[in-house]
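In structure tokens, one chain follows: the form predicted alone.
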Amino acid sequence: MSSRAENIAAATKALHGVSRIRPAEIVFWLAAVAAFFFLPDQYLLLNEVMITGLFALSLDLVLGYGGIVSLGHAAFFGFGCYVAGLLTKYGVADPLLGLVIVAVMTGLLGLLTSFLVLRGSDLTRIMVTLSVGVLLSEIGNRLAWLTGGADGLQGVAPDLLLGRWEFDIFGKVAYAYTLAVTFVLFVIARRFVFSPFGWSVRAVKENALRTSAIGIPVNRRLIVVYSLAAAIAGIAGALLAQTTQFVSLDVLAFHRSADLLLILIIGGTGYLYGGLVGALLFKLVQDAIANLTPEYWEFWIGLILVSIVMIGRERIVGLPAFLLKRLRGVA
């Protein structure tokens, strides 16, 4: 009995060590806050980076922890965009209340579609997620009287944030709002992945058959993580709709899901910060190249991404390897 108790104590100590907050994490979030004060000309870009990072974090929960490859994750992002836009336009203009409603509705959409996604092999799952994204995109196009169709949903004007701050055209309030929401959701996601439930989800990814043999309901675990990821992706979409005050069919386009996978290739999967770091690097490079060569920026982005795959992410990613290793240590 004493040996068993010692083993449990050692395992508990090891898990606490893995889940502890590391200095690099504090540096990361302090840098994000510092950007608010020292980069006033970049609020709009920073807001976009943070929204994309939150969106990528939601896919990392599905892919990096659940092991489900999704090519249609933009379905939840776009759904959240349109729900937030329609709520704002037709009566629920409070931004925070809109986020709560979007989270519930997108989570329910993730729950309903999870039963389709979890059927079959990995290839089947890829095609099902892609089909869900295409289906929602077509529905948005067909319901042009409601969504605005190709012209986009206009007239999205949220109320003052907390009754005090108006979303200005420079993006100052937008970035502060998005940063705060992203941080809160990141903390929730972090606690989730380091909880006993989260560790069981990792076990499912590593070996679903063995996990099932010891009595863990595999599908239930995947349904929960898929629904949670859908809710977070929906919130990211809602943030985009509220801060830009416009929604178009582009939010449901396939390229958003594809870009998300590329972002996770850059940042890495399975340690939460991969989506945030990848989004930062991807958007900064995209913005710089678009300013230099507006006509051919997609070519250079593609070339850089091919180089990342061929040469290796650690050798060319534009953050010190030291920082990446410290951030990767959180999971």
Contents of the next structure:
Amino acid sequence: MSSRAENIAAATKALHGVSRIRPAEIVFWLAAVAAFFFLPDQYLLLNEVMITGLFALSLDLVLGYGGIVSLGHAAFFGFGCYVAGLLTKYGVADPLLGLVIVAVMTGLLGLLTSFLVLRGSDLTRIMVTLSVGVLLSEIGNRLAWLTGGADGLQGVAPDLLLGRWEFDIFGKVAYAYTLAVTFVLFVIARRFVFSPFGWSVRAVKENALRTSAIGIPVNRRLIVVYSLAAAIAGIAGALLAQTTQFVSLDVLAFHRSADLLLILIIGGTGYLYGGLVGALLFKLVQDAIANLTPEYWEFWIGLILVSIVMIGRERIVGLPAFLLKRLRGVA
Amino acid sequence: MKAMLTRRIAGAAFAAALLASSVLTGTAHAQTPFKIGLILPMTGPSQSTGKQIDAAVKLFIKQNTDMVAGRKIEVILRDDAGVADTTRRVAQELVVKDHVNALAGFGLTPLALAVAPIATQAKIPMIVMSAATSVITEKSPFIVRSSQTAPQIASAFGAYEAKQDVKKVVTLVADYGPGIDMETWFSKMFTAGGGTIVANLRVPLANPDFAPFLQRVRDEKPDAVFVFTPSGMGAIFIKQFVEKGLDKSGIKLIATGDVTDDDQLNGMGDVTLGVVTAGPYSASHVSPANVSFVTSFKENNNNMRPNFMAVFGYDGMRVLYDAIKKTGGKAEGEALVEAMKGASWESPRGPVQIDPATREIVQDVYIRKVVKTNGELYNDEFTSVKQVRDPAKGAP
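Give me the form predicted in complex with its partner chain now, not the form predicted alone.
Okay, now the whole complex, with that chain kicking things off.
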């Protein structure tokens, strides 16, 4: 018979075990830093990968932890993009200050729209998130005097980063900047999901009714996680605006939200790295195939995605072991 | 849609072969080649633009060999799917990774605008082969345009229509740079000629649904409706135009050449018969240069008819080749742009030149009417305005 104190100690130990830093994680971030030193040709692509990864990380918080299926996450990304672009254009050209303002503003937008998302179940949520995305996209188009409409926002020229580094045409500063910001936000997200608060959010996803029965305010948990994710998505958008020095209406487009969901499904949800890994795979494969066959790359991407779904991601990763097992089974 | 799909699937079957060939052509050369980064929307809603320009560029190189002034010409084709930040990244990569000596393509205005600062920074020529908003060439001194400008077409057409028995017009344009240019300049010249603009309607660029706007047109009861859609979207417009019954309403349809695009015209059907449009090129243009161009283009592309985009791409290559010749193969950006200024030649569309002051193409604008010849629909040119400059840039 174990005592109550022993039970708590065991549970705490188990939780610490889950949240400890794994070697693979260290390897991942070291590789990202190494890329900065060894792949100077790829800064632009890596920058885009990192931004998409951060964006997918924010969707992972909503989907993988909060259990909310969103088809309109680009709303926050695009909103952050435009806020950052407009700030830079009209006075606040410091990149870091821009990021902070963007984070606050998209966080607020997330907070406001979270109340819509809380109403109803999965299908309604998909519809609501989708509509918010479409709505923002149309507002961006309508406010052409401010946003440049379908022609895009021109003349976004951020100040030197930390007063020292200029965003260069090779994307060197851009990648370093994006990598640093992504890392900081990743650490924050990681602390968040392994905090007691984060565990309670996961409990909501598992069973909202039971969670509320043990006294956890379900809606408040979801509001917080949704707003936090919105702020992160906004920062990802701001990074894109600042590093490409250009904003087009496309950042609010539906296909961004849809691609993002794909990326997350490829990478896997609910372990934070899914977004980053998915973005890396998706963008690299897309870039490689699009370079080889600019006309027909969509076909190959489609084929790869279908095979991933048909075969299953786990089985692709564990293919060698699986084959071995089958062979033995036959023999 | 179905045809497009099957074409894509058939295309995919060839992709493997294509893949192999692109690897083979990528082998190293002894002398440094002159590299052209060609960025086009090869996928997405504007893919017809990409397909036409790509085919024309290939044809030009086939006809003129890939050697100019001792330099081997190497074209690196990249797809941007019509997404501006992709265009920008691809352009940047072509500059820093592939060290291209010139950038070309640019299917839509936002795509060209996104890349303009790159051309300035990299100091290499940027040949705009499609995008038509007037302001583009002012965004970088390295931009030279081989396509058309919206005010060029619209001003000539507005002045022409004012002299016809059309008094009241509603304009209906895609809501972005070139559309607004078209609206402004058509309205300006049409009212200057004594006509009245009843309403200016703008349709969102993405996922255009013309139905509610066409209803407005109907309610306004004008003599004619002036329409501009981006290249490749004309067919959708015509379909909805017929569905709304406007073809039987007595309201005359007048448009820019983008709507009755040669690439799609046959698919639109007889409903387009008699539609009057203004544009710089028709596949039925009567000149030996054009007959030979159309014939070889069709021979090399499965009988696909070239449209204005193909000619823009073809002429863009002409501009580049001539400039390389003139500078003796030195790939110095400023010198190349200098060499392009004032260039003039006989294009399949007629005589053209590059305005040295604005780096814009100067060309004849033709007024055409859709007719049926040998069972096929064509834009038959019946009159023209000679050597039109971009009116949006200072005094002519």
